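What follows is one chain in structure tokens, specifically the form predicted on its own.
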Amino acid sequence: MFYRLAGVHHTRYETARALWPIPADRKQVIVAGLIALVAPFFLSTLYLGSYMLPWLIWSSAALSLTLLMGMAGQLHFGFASVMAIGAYTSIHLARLGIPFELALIGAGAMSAVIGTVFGAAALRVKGLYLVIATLAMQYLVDWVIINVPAISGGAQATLRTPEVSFLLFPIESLTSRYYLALGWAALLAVFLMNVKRTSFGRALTAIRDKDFAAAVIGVDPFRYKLMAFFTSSFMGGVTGAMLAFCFYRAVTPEQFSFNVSIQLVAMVLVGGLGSVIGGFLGAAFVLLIPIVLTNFVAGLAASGWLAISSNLLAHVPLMIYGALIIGFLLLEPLGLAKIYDNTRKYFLVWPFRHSRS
């Protein structure tokens, strides 16, 4: 079998601390990277622009929230507002003639500052009270965007993104926007995998498990929670700018509503809390499974295999989708990433049994 620990001796700290110490893992990453790089050459514009591009961007959003929810254990039900701040900030900065690279940094900085302000106020509470505090941020930001014409142009206004370039390459074609989103998603994935191995990541893990115990051993919970809010909000703000410039090409207040925050939380939970690959799997599940189910049910109805009314036909995919989410939470609460890990362990020790812990 190709999945073996043969040749991995852990005789040096450098190899023991590698991101992918097992050769099969490195090969999988290389193959996935090559497929992502050549995707624009063999995928149609429909699949590239309607499936791959939004999947990469929303995976980046899920990874940004994973740092806060999965690693630090802080609930956030207003993350769509963080992305909205980044999207509107980047558009206004780009319209002022600021280079797009600096506009992205400015978008992340604005989201990080505002997100940290709300985070500082919310960190005095926990659990459901923290959820309510982040909901207050969502609704407050929504109200400001809608009622301040200088930001959005009005409740019904659409703010178009200007023409920009990234590192002297114009971001106008679908291929260029895809590669920009791919680069940002890869950067976030590598960043989060490395964060887990740093003192910052270990401190967040200790706070997530038990903040009182973390304080006893010298970890300042308030400081590290603020750092988690700042870092997560910065990444979310840049992702919101990516969403505006690479996918929507124009933004409205409805694109960052409370429903989007709920979808982001679902991506993190279904994918697996604290898992990098779970961010990608959760985004794929939330974005693509409803489309697949809708096409599947519509195909059954068109072929005569499913005789239901048109009204019920519109709700059946949502019912199946909800049942799938409940099934995952019941059968595997640790998400899709745990299913992948169990499969990986099966091949790692085959033909012997693997641990299900």
Given for the second form:
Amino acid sequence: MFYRLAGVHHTRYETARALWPIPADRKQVIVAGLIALVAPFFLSTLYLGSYMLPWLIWSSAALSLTLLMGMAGQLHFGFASVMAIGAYTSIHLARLGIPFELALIGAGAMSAVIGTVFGAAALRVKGLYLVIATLAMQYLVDWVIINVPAISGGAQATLRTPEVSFLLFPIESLTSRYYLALGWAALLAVFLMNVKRTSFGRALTAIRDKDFAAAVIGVDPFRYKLMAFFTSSFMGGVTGAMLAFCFYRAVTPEQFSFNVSIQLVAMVLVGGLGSVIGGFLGAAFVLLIPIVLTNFVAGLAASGWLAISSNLLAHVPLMIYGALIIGFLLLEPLGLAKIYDNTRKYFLVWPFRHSRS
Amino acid sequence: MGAPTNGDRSPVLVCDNVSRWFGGLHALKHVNISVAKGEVFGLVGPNGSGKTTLVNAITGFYPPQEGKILFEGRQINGLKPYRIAETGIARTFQNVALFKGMSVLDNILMGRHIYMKPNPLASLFYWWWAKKEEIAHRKKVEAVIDLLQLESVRDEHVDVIPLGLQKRVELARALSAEPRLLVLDEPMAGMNQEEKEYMVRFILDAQEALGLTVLIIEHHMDVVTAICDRILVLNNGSMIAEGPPREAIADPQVVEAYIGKQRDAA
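Return one more block: the form predicted in complex with its partner chain, after the form predicted on its own shown previously.
Now the complete complex, all chains and molecules, led by this one.
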């Protein structure tokens, strides 16, 4: 039972294209899923509410962005604004008494429409110019939210989320919020894996890899880029609403500032472009490493191993963090997902070095 | 070889007085061709003579500024490349243009794009919506994989297989679109003798099995004379000879274009 590829022969196209064609992977997913399901029963409130819950929601955000950046190859440096549109839309819809389920869909739709409008304007340009164009979206949306009292509730205002219920379950306790975020992250993960094995995902990847070759076999590049913007923004909008309702429970414009967009890009890049597991790993890296580094450096300073001023102490973790991201992109451009994949492949055929096929 | 079995010689592809400029460069000068159904039509000429430009004009990348291009009687110049693909024309590129991030199988499946209805909801509800379509097209693609003997590399990433196989994958991608006109831009460039022979065999097999009309750019004269029914020789964008390959190649103008004019004895 060491050689995990032993006896895996697919004789039907359905099974060869299953989500996890190899039983070893399937078992891993089941174990991970079970752990995620029972986490509220053995994790303390602190870990569940401050680590697991934000990790799941930011993973959802990274998954939303990776469809656009990783699969379709369109860089987006204003994705936090897409999430902001979703968060504010869902809050206002819920306050109007619209059921939460519909408010979520409305949030997604609003983000998708506005995101696609900016996308259409930006799609005449490529690469770095697209980055600048999407930055413009970030600042425009930020400005509108801050300066229109009907949206933000006035300057410096904080909008609290109303009490809602999802499919009759009240979304109030930490556990219920955790399960909602878990469900959304799982749905996005399955969706992305399905996209990758269907014609939609192939068309997006084709445009990313060689747009003229895609055109010559019948892919309309503009149409598919817009579809990528639409789908990705829809997912981002709903994730923004999840962030507002499940985690922050009150929104201010600063929660969706430019820094957040950069963090999202970092999650996607460090995790691995276009990878589902990379979305989860990248979000974990970007969320956890600063905390770990800060604690580590502070611990060193407190124990007297490191004699630095408290001013410097606040910046050292940030520097290490930046260096880590640069190091990752230099040494493993395909991100944590690639490292995971290498490890997985090693153990799939262990004790052998490699398999025949 | 390649001659149609029925008496149908209606032209599939007609280029009528096609001209194309790039700035001051007159890259195609009033080119006329008429390719009959089932024919293997060769485009020959020295480097820079306009062969690829003509192919790019036909497939919509550089629409001609003058003249008309008709495919099965329908005017296609002015259509976008992806619309031309939908009319039933598929092509390969001189420098392999495969999708590097995908497996061989996914690359070939891309050829089925015009017959599929990709949308995000179909992907989301895969088991109830997209699955049936995917499997059906997979079956079609497997037939092409079988025809071109690509079974052994089906699941490999395209950037790790040798160039000869990459060119075959590109041919497979074009064939899986079930085109009625196949345009090949130097399918044998950079190949050794054995790979060339394989490629010729595959092109002829495919042409026979699928009833294709083929427009092929090729530099290897042995290949051209062996498989083409007729050829057109271009030089500096002008047509200098047309006809059965051996006769066209023997034309004094063609000899001059390739190896220069013999100096007058002095």
